[in-house]
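Single chain ahead, by itself, as structure tokens, in the form predicted alone.
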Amino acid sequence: MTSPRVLILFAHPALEKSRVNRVLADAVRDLPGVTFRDLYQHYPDLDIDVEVEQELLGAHEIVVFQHPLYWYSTPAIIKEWFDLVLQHGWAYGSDGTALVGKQVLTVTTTGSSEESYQPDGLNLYSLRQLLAPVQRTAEFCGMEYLPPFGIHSSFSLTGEEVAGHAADYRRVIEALRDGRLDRAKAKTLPKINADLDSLLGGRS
């Protein structure tokens, strides 16, 4: 059986200022079976080529959105990508079955602590709750949405901690690509990297 192919759609509007996402990207961009695509590099004016993006989606079984959390949401280009690429009759609707069965993972970073993303914390909502629009978009298109890979306190992480998160990210992508991640168990977790070791022993 051919390993599933992973499409990573990377979006960082200020990559030159990135402490974490740049390291995460470097950890996965060279993996076999993975297509790494920097959306802002391809579309600096947000002029998205819908046909190209749909062809890429059709060629991959797993779609990963990697980005920092911007104002409790995704960077603007990902919303634009959703609006243009996920067309009626292709991604959804009675004849829109192109994405059915594909898996979706969000990989995101926040400047605030994990404790602040709780009902009694500064931000009032969990990371999973704030990403609900992405989850519902994926599910509406018949895709399987996995809990996010979330990294908090990005401004205060040490270099060693960033490297550890990058290594975990690479492990997750390899496991998804090879069908080694326990997706059923993952769905019981608030984040896919909350208990990563327990997810990599079984088949998906």
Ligand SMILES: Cc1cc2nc3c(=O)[nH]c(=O)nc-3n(C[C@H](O)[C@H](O)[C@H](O)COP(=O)(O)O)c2cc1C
Contents of the next structure:
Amino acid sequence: MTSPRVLILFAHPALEKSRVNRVLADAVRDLPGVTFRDLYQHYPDLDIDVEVEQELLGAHEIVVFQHPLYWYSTPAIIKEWFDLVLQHGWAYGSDGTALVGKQVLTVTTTGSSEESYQPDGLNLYSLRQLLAPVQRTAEFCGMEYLPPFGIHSSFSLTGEEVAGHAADYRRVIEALRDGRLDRAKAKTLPKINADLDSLLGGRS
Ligand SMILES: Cc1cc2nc3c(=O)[nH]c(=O)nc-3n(C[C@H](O)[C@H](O)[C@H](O)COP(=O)(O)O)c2cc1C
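Please supply the corresponding structure for the form predicted in complex with the named molecule (the preceding block corresponds to the form predicted alone).
Below, the chain from earlier opens the complete complex, with every other chain and molecule after it.
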């Protein structure tokens, strides 16, 4: 492999308190073909370097946003990143074609249970519905949006369960990197990790 294909943009504003995202990050940060970038570490004051971010995007084919779900959305730095980096004439508009054809995946964790993210549950909307702004932003820029990798009930997961999700995350990133993930099938699922074995052609 000559250059990294996957860019993971990681955002956790209180990493010292993290139980789940920290373990997920450790499972993928050193993978060959993957660039792992901690946005809050680079930009603690949200002072995003647009040129650097655009250059990184240009150099990768798959963009992953990994973060805890905060107030039914992304942590603030990802919204700031969208607002500043996805410029007219570069990311969208008649001359803005820099991102066309790239793939986008959200990897996120929630405190509430999976059942609560149903029409008759506490949160009324599914994770996929709540992430519609990210999906539409990606699609508006000509990118292909995959269903999210979602992990629920973060506070009650055992260490073993967290490790299992981290191993699944690693498998998804490796499969995306290697072009082995069945994206057409994935798009029929509410979450990319709802039925991983069927997307990856069995356990590897
Ligand atoms: C500011 C804030 C907002 C949150 N908003 C939500 C939310 O909207 N829905 C939810 O299910 N959990 C919410 N949570 C819980 C986090 O999603 C949860 O703590 C996180 O996913 C756990 O991952 P970690 O162990 O890596 O921190 C929120 C937590 C914080 C601190």
